[in-house]
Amino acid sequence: MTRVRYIADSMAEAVAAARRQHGIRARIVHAGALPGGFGRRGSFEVVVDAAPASLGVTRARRAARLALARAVIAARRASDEAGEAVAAVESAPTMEVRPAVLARLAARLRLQSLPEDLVSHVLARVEEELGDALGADDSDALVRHAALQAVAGLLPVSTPRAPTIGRADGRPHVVLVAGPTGVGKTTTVAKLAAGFRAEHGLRVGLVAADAFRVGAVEQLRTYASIIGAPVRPADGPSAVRDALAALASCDVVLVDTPGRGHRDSARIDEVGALVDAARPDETHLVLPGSASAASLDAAAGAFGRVGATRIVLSKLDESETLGGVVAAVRRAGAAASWFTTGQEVPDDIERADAHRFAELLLGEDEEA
């Protein structure tokens, strides 16, 4: 990959230089401020991929990155699963012992932090589907196929719908993104905005309501400059309403909200007030696959105040266990809409797919 670095006295100048050379669809690898030295101002840099990959290559690169991330923990997982399976048998010697292939499946699901009731559900579905075939020589392949279907059925998924354009009330289609601190909300907003602009040709506007995080507004401005979208900062509910009014000529407006810790209920209520002011057509709660099951469950409960209609599962490339994600999505009471698998805009985002998620949770097919 060829990367080119542009440095200027302002972020706008650095972005403009990058756009002149590589066009509005140039993929930003990094953007930020450089510290100033003695006797000079701070500078800003933008790093872009100078040779954007084709769609097929991009997908292949994403798949390779995910495969590498999963491979790092594969050996440890296999060892842990074996120990878990043995421990399960030794701890219940008087109980009917399930076939070894089911014991291995149960161990894998538990090590993925899938709640015990959902583990039992998957095992029951597999047993119900396969019946006497569990004793066959090819039962591993049969169990994997049945388990993929059962796990996929645990994750509610909703296909993202196209924005409603030309509404009778004259409002743009409003998409609001909320979630805990550090889960990738701003990057997700940028990816969605780039998709609306490049793939659908829509007029896109951005509202930077995260006025609390240092550099958040500037980061969104950088992405907005690349796709040619106006951006309005908004500090508080009334400012959000004013920003939406200023962007009324857009087809779709995305609202980036400040991150909040799941224990900070008062500040989550502030995010809820922003939601009330924006009156979004879609509210996406971002939950990271890299978080622990306990943190995900707490976040899903705490952010119930925002009334999420969709769930974005972020950082799936960094996850070691995914069972907590399933439980959190089910607790949030909304379907998954998007998966994100990296920081690159606009590439590292894909529509949520329950079967693909099941493959990530269960791991690679050892027979493949």
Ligand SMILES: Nc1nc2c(ncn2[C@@H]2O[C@H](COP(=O)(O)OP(=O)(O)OP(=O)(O)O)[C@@H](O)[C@H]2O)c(=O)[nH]1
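Each form is matched to the other, and the largest set of C-alpha atoms that superpose within 1.5 Å is called the rigid core. The structure displayed is predicted, hence computed values, not measured ones. Positions refer to the first chain, counted from 1. What changes on going to the form predicted in complex with the named molecule:
- Relative to the superposed rigid core, Ala14 undergoes a CA displacement of at least 2 Å between the two forms.
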Second form
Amino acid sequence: MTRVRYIADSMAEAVAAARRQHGIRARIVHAGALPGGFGRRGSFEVVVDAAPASLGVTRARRAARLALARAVIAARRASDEAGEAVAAVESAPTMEVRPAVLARLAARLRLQSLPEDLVSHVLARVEEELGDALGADDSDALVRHAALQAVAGLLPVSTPRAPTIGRADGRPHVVLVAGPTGVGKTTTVAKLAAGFRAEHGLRVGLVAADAFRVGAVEQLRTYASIIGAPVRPADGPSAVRDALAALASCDVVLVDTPGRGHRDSARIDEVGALVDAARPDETHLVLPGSASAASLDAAAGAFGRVGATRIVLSKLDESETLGGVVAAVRRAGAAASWFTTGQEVPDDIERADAHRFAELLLGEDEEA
Ligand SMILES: Nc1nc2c(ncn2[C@@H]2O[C@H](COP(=O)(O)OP(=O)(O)OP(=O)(O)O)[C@@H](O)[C@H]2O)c(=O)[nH]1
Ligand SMILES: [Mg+2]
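Please could you give me the other form, the form predicted in complex with the named molecule, since above is the form predicted on its own?
Below, the chain from earlier opens the complete complex, with every other chain and molecule after it.
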């Protein structure tokens, strides 16, 4: 893929230059202020994919990219699992004897950082499901099938539906996105906004509720100018209320919020105050598959204050282990809504699907 960078004095000029060269469907891979460059000449950049492919080619390319990433991870996992299985037998020769297929499954789940209580739960479900069939010649395939069901059952999912429009109270449907820093909130807002426009033909408005951050409004404005959606900056709860009032004629309004570190409880409370002001119909907490199980757990706990009703699992294309993600979703007490699988707006987003998640966690079927 060829990427071209446009640098200009303002984000609008950088976007205009990119669009002149690549047309309205230019695929924006990154947009933002250059580090340390704010206020200087040439301080904003937009990076576009210079060869936007047809939808079919894009899908094929994405599938190939994911397949390659998964193949690399699967190879590493196979070698880790072999080591883990040998170590388990050597260190615990008196352990309960289980068919080798179950031992391999347990090793795989542990390498995915699935917490021990969930590993036991999956093993119990598989044993319960298979009963005497365990140990038969084809039990690898049977175990895989049962394990997929059991792992899928661990992830609560709420399949997103098109928002209700023309509500009795006259308000737009409000979707707010919150979460730790750099997890993909703004990119997810842009992907969702593009989907609402293109798939459902809705009038979409955007609120940049992190307006005090250098370059934050510009980043959202860049995506908005391509999608064709109005953006209102807001730098606090009352500004959020004003922004929503100004966008009252929209069908859907997406509210982007500032990222917060999970240890920064005072500033997470500020995000909570933005949520209270926006009174969203859906509050999505974004948790990245690329993060460690420990930081996902901490983020799920710390962001409890924002009262998320849905979880977006982002950066699944970069994830090496997915056990921490399941545990964090369960801890947050909300259901997964969307998966994001790359940087490209609007393509790299899909509706959450527990079975697909289980396939990602368990890896490809080696015999397939
Ligand atoms: N690989 C990958 N990268 C992603 C994905 N979603 C977003 N990104 C990238 O992650 C980086 C941060 O994305 P943003 O959308 O700016 O993240 P944010 O949560 O809004 O960040 P802050 O507002 O600074 O807290 C960008 O380089 C995005 O292109 C994804 O699903 N996969
Ligand atoms: Mg952001």
